[in-house]
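A single chain, nothing else alongside it, follows as C-alpha cells in the form predicted on its own.
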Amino acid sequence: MATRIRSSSKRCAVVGGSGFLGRHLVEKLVEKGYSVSVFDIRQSYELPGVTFHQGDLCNKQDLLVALRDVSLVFHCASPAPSSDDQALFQRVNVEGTRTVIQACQEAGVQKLVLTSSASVVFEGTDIKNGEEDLPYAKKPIDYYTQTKIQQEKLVLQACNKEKGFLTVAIRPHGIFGPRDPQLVPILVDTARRGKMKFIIGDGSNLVDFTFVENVVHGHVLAAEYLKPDSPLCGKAYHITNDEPIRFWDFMSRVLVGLGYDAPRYHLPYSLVYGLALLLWLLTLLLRPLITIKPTFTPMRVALAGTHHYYSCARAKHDMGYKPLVSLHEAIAQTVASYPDLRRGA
C-alpha cells in the first residue's frame, strides 16, 4: 500500500527533525514531494526542500515561525531515553509538548502526529502481544516513561473534531537503523569495554525491535488516514516490525555482524535487577557530590530480561499498516551502515 498523504497542502513541519527518527521522516517526506519545515535546537544537515528553524521548544513564538502555512505537524522531539535528567524530560516532553499543541492551534494546523512510545504501558513485567487498551504504567520505571505518558495524554486529549484539530499518537518500540545514535553505538561501546559477555535471565524473552523505515511508514500512514471521520482521532497505535525476536538473539546478531563475540554466560534476572535498583538509588543519594552513570539501570535490565512485544492489529485494521522491511534485512542494513563500529576499526 502506497504511503501517499492526501492533503490539501504539500507543506508540513517536523518538530525534532534533526534527530534520528526525525531526519529519516524528513527525508521520506521530501521524497514524496513535501516542502518541509524543520524545528529543532540545532541544524545537523542540509536537504533541498527543507527549511530549518532553530529555537526553544518551550517558546511558542519560535514555533509559530516554523508552523506558518503548515497544515500537518509531526512531533518527534524528545531527549534520549538513556538520559537520567528528570528536569530535561519534564521540560521537553511535557512543557514542550504543551507549547507545541498551543502553537499548532494558534497557527491553524489541522493534524498533529506524535511520536510516543510503547513504554508508556511498561512497568518492568512481561507484556506479550500487548494491545493499545492496556492501562498506562502506574509505576513508570524511569523519567522518560513517566513524561512520555504525560505527553501522550496531552496530545490525545487535545483532539477536537469540532475545532478542526486532529491528533494521533504512534507508539514505536525499540527503534534502530542507520544513523541510530543510541542502540547500536551503546551496544558496541559496552562490548568494547568487555561488558557484553552476560545474558540477563534465561535468554528466552521475546521483544520488538523496529526498523526506522517502518516507524516512518507508520507515521506517514497515520497522517494519511487521520480525518474527522476516521477511528484514528485521539487514539494511540503500536508500530513495530511485527516480528518478535529473543532479545539476546537480536543483540548477538548485531554484535557478531560487527565482529564482536555474542554474550554467552547467564546471570539471574532478579539478582541483576536488584543490583541495578540499588545502584540507581545510590546515584540519587550521591548526585549532589558526584555523578555516576551506571551501565545497567532498572529500565535497561527490565528491557533485557522480560517479554515486551506488542500487537499491530489496530494499525493494520485502521490504516493498512504493514512493515516495509523485514527484521532480517533491517539488521543487515543497520550492520552495514556502521563500518566505523566494526571490531578493529
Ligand SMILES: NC(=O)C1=CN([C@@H]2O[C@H](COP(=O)(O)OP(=O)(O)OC[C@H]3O[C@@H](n4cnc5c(N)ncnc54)[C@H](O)[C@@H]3O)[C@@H](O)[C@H]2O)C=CC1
The other form holds:
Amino acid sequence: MATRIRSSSKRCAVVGGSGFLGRHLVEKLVEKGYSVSVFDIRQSYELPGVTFHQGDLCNKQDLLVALRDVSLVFHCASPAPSSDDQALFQRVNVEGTRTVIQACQEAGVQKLVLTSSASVVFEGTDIKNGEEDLPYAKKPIDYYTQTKIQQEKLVLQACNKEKGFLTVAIRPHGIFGPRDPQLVPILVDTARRGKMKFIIGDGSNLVDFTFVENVVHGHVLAAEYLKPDSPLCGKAYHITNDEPIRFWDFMSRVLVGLGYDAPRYHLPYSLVYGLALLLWLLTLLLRPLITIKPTFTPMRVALAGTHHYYSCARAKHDMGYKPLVSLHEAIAQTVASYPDLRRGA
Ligand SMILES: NC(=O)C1=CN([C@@H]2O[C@H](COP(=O)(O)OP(=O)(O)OC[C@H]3O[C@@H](n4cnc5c(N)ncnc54)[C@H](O)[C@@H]3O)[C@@H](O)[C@H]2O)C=CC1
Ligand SMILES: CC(C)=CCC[C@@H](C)[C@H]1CC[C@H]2C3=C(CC[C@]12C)[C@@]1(C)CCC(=O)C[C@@H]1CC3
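Could you switch over to the form predicted in complex with the named molecule, since the one displayed so far is the form predicted on its own?
All chains and molecules follow, beginning with the one already shown.
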C-alpha cells in the first residue's frame, strides 16, 4: 500500500454519485457537513459544495484524481440491472470494484462503504426474515446479481485493520423514492400498456421495499460506525424499511395513488413463471434476428411472486439503525413526486 496522505474524516467521495441512490446520498452528506467528490461516468446535476469527476471506475488513474485527500469512499455505481449486458456487469461490478479497492488503498482512503444488495442470497424461492449469514445464492437470479455477489466478496475480503483499510457492505432491498428511474416508471409503463391487471399467485407474498432516505441513513451510519474496533469491519448489513408488505399491496398503493386501477385477477405462479421461461428461451433463440424485451421475465415473476424480506436486526444492534421514514409516508412522498406519471398527465 502506498504512503498514507493525511485526509480529513469529513472529506468523502461517492462513486456512482450521479445515480438515483448516489445523488440522495450526496445531498445528505452535504447537509451533514461533509465535503463531497462525485465520481461517475456521467454528470446528472450540479450542487454547491460538490466536485464532480467524470470517469470510468475501471480506470484507476481517473479514480485517483477524485480520491485525492479523501478518507471515506461510498461505492454505489453499477450498470442498471435491466441492461442485461453480461460483459458490462463483469467489467464494472467485478473488475471495476477491484480497481476501486486498489485506488482506495493507493490514495490512503481509510473506509470503503459498498452498496451491495439483499438479492445476493435470493435464488427465486421464498426468504422470510432472512439474516445476513444466509449463504450467497448458488444460482443467482440473473447475471447482475451474480456480479453483485462477487463484488461484495471482494470488498469484504479487502478489510484489513492492520493496514488501516476498513470495509463494510450495505444490502438494501427494493429501493424506491423520488427520482427513481426504475421501480415506479416501470410499474406505470406496465399499467399504461394495460398489463397491470393480474396478481401473480395468491397475492400474499411479503417483500421489502425500502425508501431511499432510509437506505441513505444506513450508509451514513455504516460510515460513522466503521472503526477498527467495531463489529462492522468486513461485514454485510441489510437495510430495509423493516415493514415487509405484500408485493401486490405495495404495487396497488402506488398505482392507485397515481390514479391507475389496482391489479385484480389472479394467475397461478407456476403458470406465469413457466410462460416467462418459455418467452425468455424464445428471445434467446431469436436474439441474432430481433431483440425482444419482455415485460414478464422469469426474474421479475420470481420477484413479484415469492416472499423475500430480510431482517435488519444486525444493523439495529451494531449501528443503531432505525428507519427514519415509515412505508406509509414514503409511498405518499413518492407518489407526490411523480406528477408526470399520473394517469392522464
Ligand atoms: N435500486 C434498487 O432497488 C437497488 C439498488 N442496489 C444497488 O444500489 C446501487 C445504486 O443503484 P441505483 O442508484 O438504483 O442505480 P443508478 O443506475 O441510478 O446509479 C448507478 C450509477 O452508477 C454509474 N456508473 C455505472 N457504471 C459506471 C462506471 N463504469 N463508472 C462510473 N460510474 C458508473 C451510473 O452512471 C449511475 O449514475 C447499485 O450498486 C445497485 O446495485 C441494491 C439493491 C436495490
Ligand atoms: C422488491 C424488488 C427487488 C424490487 C425491484 C424493482 C423491480 C424488479 C420491480 C419494479 C416494478 C416491478 C414490476 C414487476 C416485477 C418487479 C418489478 C420490475 C412486474 C413485471 C411483475 C409482473 C407483473 O404483473 C407486472 C409487474 C410490473 C412491475
